[in-house]
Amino acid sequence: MIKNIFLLIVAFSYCSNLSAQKFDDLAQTPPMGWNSWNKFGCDVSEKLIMEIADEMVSSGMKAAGYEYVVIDDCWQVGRDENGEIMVDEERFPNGMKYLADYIHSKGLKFGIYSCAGIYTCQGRPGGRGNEFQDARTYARWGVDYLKYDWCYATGKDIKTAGSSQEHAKSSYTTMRDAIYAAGRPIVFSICDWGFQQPWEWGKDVGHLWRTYWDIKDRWASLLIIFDKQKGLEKYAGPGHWNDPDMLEVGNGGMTNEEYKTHFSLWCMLAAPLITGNDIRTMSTETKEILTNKEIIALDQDTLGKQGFCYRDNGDYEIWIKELGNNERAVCLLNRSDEIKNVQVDFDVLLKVNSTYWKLKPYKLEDYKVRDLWEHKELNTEKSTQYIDITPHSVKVFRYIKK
C-alpha cells in the first residue's frame, strides 16, 4: 500500500513536471532587439548579421536596451541524411556556432526562425517532425530566441488558414517542450498571426505571440493592427506579450511623425520592440525615435500592464498604460488628416483605471507631468487644458510621483 502511495506521488510529480516545460524566468519585460525580415527578406548573410551586431554597440541602441540580433528565414537549404538542418553555406561560411558567439561577444543575444509546418513560409525545410532535434542543434550553437512561424502547418497550404486551435496548440506546445529538453533557456515567439487565438492559450507555451498579420510599412496597416490590440490586455504580462509584429520604424513607408506615432503604440501596447530597418545606415531622426528612453521606459515597466483604450472618438483615442509606483502613461492619439484641438483633464486621466467607473484615489497635485517626445514637464495648475495634435501623430505623457 505505501509503495503504491508512493508511486503515485513519484506520477504525480512527473506529470505536473511535464506539464511546466516552459523557461518561465524569460521576457520579464518585452523582448527588444532586431529581425531582419522587414528589410532584408531573404536577403541575409553571415556578414550582413555581423555588422547588424557592430552597430547596434555603437549606434546605442544596446545601451537604449535592444539586444537580440534574430535572422528570419532563408538561412536553412536542407537536412543531411542523419535529418540535421543544414545552413547556407555560401552565405554563412563560418556556421551558425561562430556567428552566435560573435554576436555573444558582443554583449548581444543570438535568434533564429524556423516553422511548425514541413516547409517554412519561404519554402525552407521546417521544423515538423524534427522539433527535438533542431532545438538540440539550436542549443548547441547559442541560441537566444527562437521565432516559430505556421506555414504550412497542416503539410497542404502555405497560411494553414483552416487549421484547429488545438492543432496550433499541440504543434507549438511540441517545440517548447523541445527547447526545455534541449537545456538552453531560450525565448519562444508564436507566430501563427492570431488566426488560433494563441492569447487564450499561449501563457504556457511561448514567450510573446503574434496577434495579427504582418505589418506593412504603411499608416493603414499600423491602423488596422493596432485596432486588433483592443481587448486584448488582460493576457499580457511578465514572460508572456501579445505581439502586433515588429517594427518598421526608419523603413521609409510612413513619415517620421507616423513612425513616433508606431514606437509610441507598440510601447503603451507593452509590445516586443523588434526592429526591422538597416540600422548600419538609419537617419538622425529614426535613432532619436528607437532610443527614446522616455518611451521606452514606458514598454520596459516591471509591472507588464498593456495599455487599454480609454476612449474611442473614432479619429481620436486616449490610451492609459498603467506603471509601477502607481504612476502611468497617457497617451493622445490623432488619426485623423486634421489637426485635433483636444480637451484633456489630467485629474481624472491619474484617477481612471480600466473598469472606467472605480476611480483610483490619486492626487494630481502628487504628480509631475511629462511629455516625453518634448522632453519636459508640463503645467498642470489648471487639470483642464486644450492641446493641439497634428495628423498621424501622438502626444505621450507620464505621470511621475513627486
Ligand code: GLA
Second form
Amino acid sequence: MIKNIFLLIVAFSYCSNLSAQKFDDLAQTPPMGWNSWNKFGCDVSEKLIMEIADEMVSSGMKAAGYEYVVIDDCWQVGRDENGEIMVDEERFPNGMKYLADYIHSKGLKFGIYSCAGIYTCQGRPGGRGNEFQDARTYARWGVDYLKYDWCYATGKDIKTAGSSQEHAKSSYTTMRDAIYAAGRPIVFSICDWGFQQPWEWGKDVGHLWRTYWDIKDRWASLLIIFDKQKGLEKYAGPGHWNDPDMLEVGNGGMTNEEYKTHFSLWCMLAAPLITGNDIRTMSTETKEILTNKEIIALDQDTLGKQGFCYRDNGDYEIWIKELGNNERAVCLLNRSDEIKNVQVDFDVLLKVNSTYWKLKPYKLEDYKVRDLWEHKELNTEKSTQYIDITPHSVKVFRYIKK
Ligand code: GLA
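Next block: the form predicted in complex with the ligand, after the form predicted on its own:
In what comes next, the whole complex appears, and the chain from above leads the way.
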C-alpha cells in the first residue's frame, strides 16, 4: 500500500514536471517580425494583416530575417456560452485559422495578443481564468507567438503595475503551462512592462519579457527606454531575451538618423526586432534601415550576448557587444544636439572587460574593422583615430577576424 502511494506520488510529480516548462528550443536568437500596435492601434483587420504578410515577402523583409506577423490588441470581442474567445467577425470575416494558414503559406509565422488580466489593455476579454482553453484555441488556429499583457491583472483596476512579483510570476506561469499542455510550440512574450522585474524570473517562464513601459515615437522616449537596459545584459541569452519594446522605425516621429540610432541600439541590445510601421508604404530610407543585414547580424549573433555600456560620458557612450568567433561590435552613441569629434583607440576597445563576464584580450592586427552603416572597412594602421558623430547618431563597427 505504502509502496503504491509512493509510486503514485512519483508518477504525479513526473507528469506535473512535464507540463511545468516552456518550449525550450524556440527564440534561440531574438525574435524578428512585425506587430500592428505602434502604427495601427485597434484598427486591425484580416485585409491589413494579409497585405502586411504579402509585403513582408515582396519588400525583402522576410529575406532580411523578419518572420512573425503579430496582431496586437482588439481582434477579440467576447466569449461565447462555452467560454470560447470570439473574434471580431466584421474585421476578420474568415477567422483566425484562415489567416494563420495564409501567413504560413507565405513561409511566415503567426502571432497574437492577449492579456493576463480579465480584460486586455483596450478592454477586450483577457485570458485570466481561461488560460488552458485559450491556449488550446491558439494551438488549433496555428498560432506561433503569443504576446501576453498585464492590464487588469488584479481585478477591475487597469493599473496593475504595482502588484507583486509573485502574482506576475504565477500568472505568466499559468499561461506558460497552458501553452505547453496545448502542445504547439509558441513563443511566449511576457509584457508586464518590466514592473515586476521579469528578468529575475522570466527565463523559465517565457522567451522574452518587456523591460519598461510603452515606447513612443520620439527621441526622448527612446533614450528613457534605452537607459533602463543598462545592467540587464546578464539576464539575456538564447531563448530568453530582454525586450525594450517594439520598433518605431518609419513611423514619422523621429528623423532617419534617429531611427538609424534606434535600430542600431536595439541590435546592440540583442533585442527582439519587432517592426511597428506600415511596411506597405515605407520609404527607401526606412527599408534600408530595417534591412541592414550587417546590423541585423549583430542582433542575431548566435552567441546571444546582449551588449553592455562600456563608457558613459553623459552625452557620449560606448557600447560593446560580444559576438561569436571571438568577434565584437562597438557602438559609439552621440546623444547630444551637436556634432561630436571623439578619440577612439581601436586596440583598447579590443581589450576591455564587462562587469559581468571576463573577456579575452584580442590583438588589433588579427582583425579588420568594418563600419556597418558606411559598409566599408576602416584603415586601422593607426589604432587611435578621431571620428565625427552627427547629433543623435551612432557609429557602429564590427571587428571581423582576418
Ligand atoms: C499595452 C502594451 C502595448 C500594447 C497595448 C495594447 O500598453 O504594453 O505594447 O500591446 O497594451 O492595448
